[in-house]
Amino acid sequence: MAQAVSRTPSRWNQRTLAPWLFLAPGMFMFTVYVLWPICSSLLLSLYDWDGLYNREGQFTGTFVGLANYRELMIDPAFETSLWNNLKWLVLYMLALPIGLLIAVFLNQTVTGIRLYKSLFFFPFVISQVVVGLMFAWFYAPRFGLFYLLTEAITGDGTAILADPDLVTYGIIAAGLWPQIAYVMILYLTGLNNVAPDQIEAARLDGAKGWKMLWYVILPQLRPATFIAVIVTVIGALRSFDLVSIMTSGGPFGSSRVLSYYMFEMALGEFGFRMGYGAAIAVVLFAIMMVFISGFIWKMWRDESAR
């Protein structure tokens, strides 16, 4: 009798509709603020448009097909921005091992560990604008600490932000400082959920040091690693604020990244090429999806093999 009651149409409808009702607000926000802008950017990248409408409120863009993408292929500024973004992606991944090692160090019960945690956590709560200003002063010629140190060691100070060959690496170092703190927090949270019985069992089997970390702890940190990789890839590709604050794309455009070049083309003083800026945004989105999708596929394959 109880089974018959549980299968009534009203009970079945409630179980079917309830999840969708809970998902509806999130799906609506995701559609409006994520899917719709993505589709709009894809469509806009096929037009030549200055961002203005006529007096009747009509769209004034001219359909050019794939002309914006063909122009990207021969644009030296785009090539520089693309290579800089690849440097950001590769070097930003250093935040994962460094953040993990710091988290393992801080996940101990020793005297003063709370003070150490506060010091390592400090960069995470600082605005990216403040980080950019601090490192701009740190690298500043004549009075910057880094310039004075290199001058004392080599006899000739290095002005990183004025050197086209070094400027990108200097900005990446500034971005890594708060990013390492963020990854450290993710791994600290993950370490709190590591099963202590597995640690004890591994110790009884003689595992310690790197073997303990590689074979016992890291497999249990897969969720934290997944989130850390996603936010690090996104952080590397949206590196607009530091570039804008520290160099404005200089010197001679050598520190441009795709997000900053998109801003210059679409909204800069001599830009207002909305279609061209949208094409850059589409390329940036594609790069992001390739990296994130590849990592998700690897995680899914590893989980399926277990």
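Residue numbers count along the first chain shown, from 1. C-alpha atoms forming the largest set that superposes within 1.5 Å between two forms make up the rigid core. Everything numeric here is computed off the predicted structure, so don't read it as measured data. What changes on going to the form predicted together with its partner chain:
- S248 shows a C-alpha shift below 2 Å between the two forms [criterion: core-superposed Cα displacement of 2 Å].
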Given for the second form:
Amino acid sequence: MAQAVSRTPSRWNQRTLAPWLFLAPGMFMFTVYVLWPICSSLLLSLYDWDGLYNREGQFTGTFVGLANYRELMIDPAFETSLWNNLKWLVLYMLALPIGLLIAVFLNQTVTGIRLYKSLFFFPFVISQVVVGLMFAWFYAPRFGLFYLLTEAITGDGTAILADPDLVTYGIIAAGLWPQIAYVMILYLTGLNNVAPDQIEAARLDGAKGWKMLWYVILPQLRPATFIAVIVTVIGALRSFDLVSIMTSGGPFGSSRVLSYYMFEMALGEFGFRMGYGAAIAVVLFAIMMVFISGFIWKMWRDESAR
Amino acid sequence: MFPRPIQQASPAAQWLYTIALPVALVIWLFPLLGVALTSLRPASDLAQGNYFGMPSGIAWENYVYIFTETPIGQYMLNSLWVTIPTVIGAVGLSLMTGFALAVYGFKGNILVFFLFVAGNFVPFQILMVPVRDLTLQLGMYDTWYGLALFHIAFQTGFCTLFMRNFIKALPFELIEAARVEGVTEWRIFWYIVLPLMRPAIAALSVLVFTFIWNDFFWATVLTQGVDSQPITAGLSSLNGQWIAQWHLVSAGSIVAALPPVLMFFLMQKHFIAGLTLGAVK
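Okay, that's the form predicted on its own, but what's the structure of the form predicted together with its partner chain?
Now the complete complex, all chains and molecules, led by this one.
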């Protein structure tokens, strides 16, 4: 065993160089398609550009400074989108308690329970386009079940997707369906790993029901809750698909959210306002950055604690 | 175990639980069941306002119609053409980046790692204009590979997070021992670490498959025509043509939902391991 760890120069070099070689392809792709576009969008938000190049292939945008952002401040559609995003964020958080409730309901060992758990998880596996179509059918005026239900209760059916005051709530309900399923699966996995001896000890001390859940179980579910919050926030802010499928932002733009309004401005029928779209994206990015920083900070703390 | 096992409860409660399970499931999956049933309803039923009553027959012809009269088959193929290369590419790249970040303590390691993690969470809209522009410039707009290349790059962020944590949890002594034996770094990756990565590869493959199959935003931004549009974007444009022909919309929805659902049922265990980001073990 005399050769020990050979630290000849070539071995040493190999070990300094190796990580960068392994990283190179992935980092290259990630830089080209993710990191650089972020910087590019930040810059573009200071320009007025229709997305075209002139015949020599030169960029045709004009620098306008903060004009796009100034316009945002007085743009009523932007304000609506921002408010709707807030509604999405707040109401999406309902996925946590409901998901936990379903997880607790399903955390049993009876025959066929595995199949039940998978079927409850179903909505998350389905594309949001399909979820949107399903709920559009559910909400459809005249024959949709929701319409019939409101008609039976109030005597007057509600076409929720055609009502500017209610439309966003209707879409959020559709979005919650898969989101609850995701949170449920996180909590089911978490419940599986709650320390049984602690539960037994708490039971001996007379804890049960809600008290048990709140004081004994929930603290142990913290990792699951953390991930659930993160994925729910991201889900809420990414709410493009459902809005696009169910209402295209309507009626009268009342169900727009930032992600959809940005798309409308940059690629929609209102013309190719790339710079203005980029400015909306930057605002959305800034909101998301608050949560991303929180996540990274928590990860960094966990890493240094190791 | 929490809650207390139902077997310890009174017979009445047990009985109630057995009833409550299927009832809750039916309520929970109601939109799905409704659409599944509508997809098999003859068009004449809908025309007569028979939406929820007994169907006058089972209309498989709705499915025949969407496959023969619309390009839905082509859309499904397009989706596969985007999804499969993305799975291979993203898993392959992230195996390497994950290995680099988990095994080597180089300077800037944590910074690179956090860049991947943070990039994974950014809103798509901040990438939209530059990525679309780049794809146009490269002449890859409206092609499956233009879309797949972007997906590979973006998914690498998420996959790196997962792979790196997975490799970190492997016994490091294995790698140390191999180094003492003089095994080169590349061979350590290939012959020692890779064979142990099977569960992680399986988990990420099913997850990425589902994410990409279900992607709608990038499909809309980077593709346009029948020749390259994936099923999500295709279904959306078909929905525009089938105004209120719910039997067709329903059949299309079911077809579009089927592949990820099958994937989930076949690979359930891996799927869930992936979703919990390996953080909730």
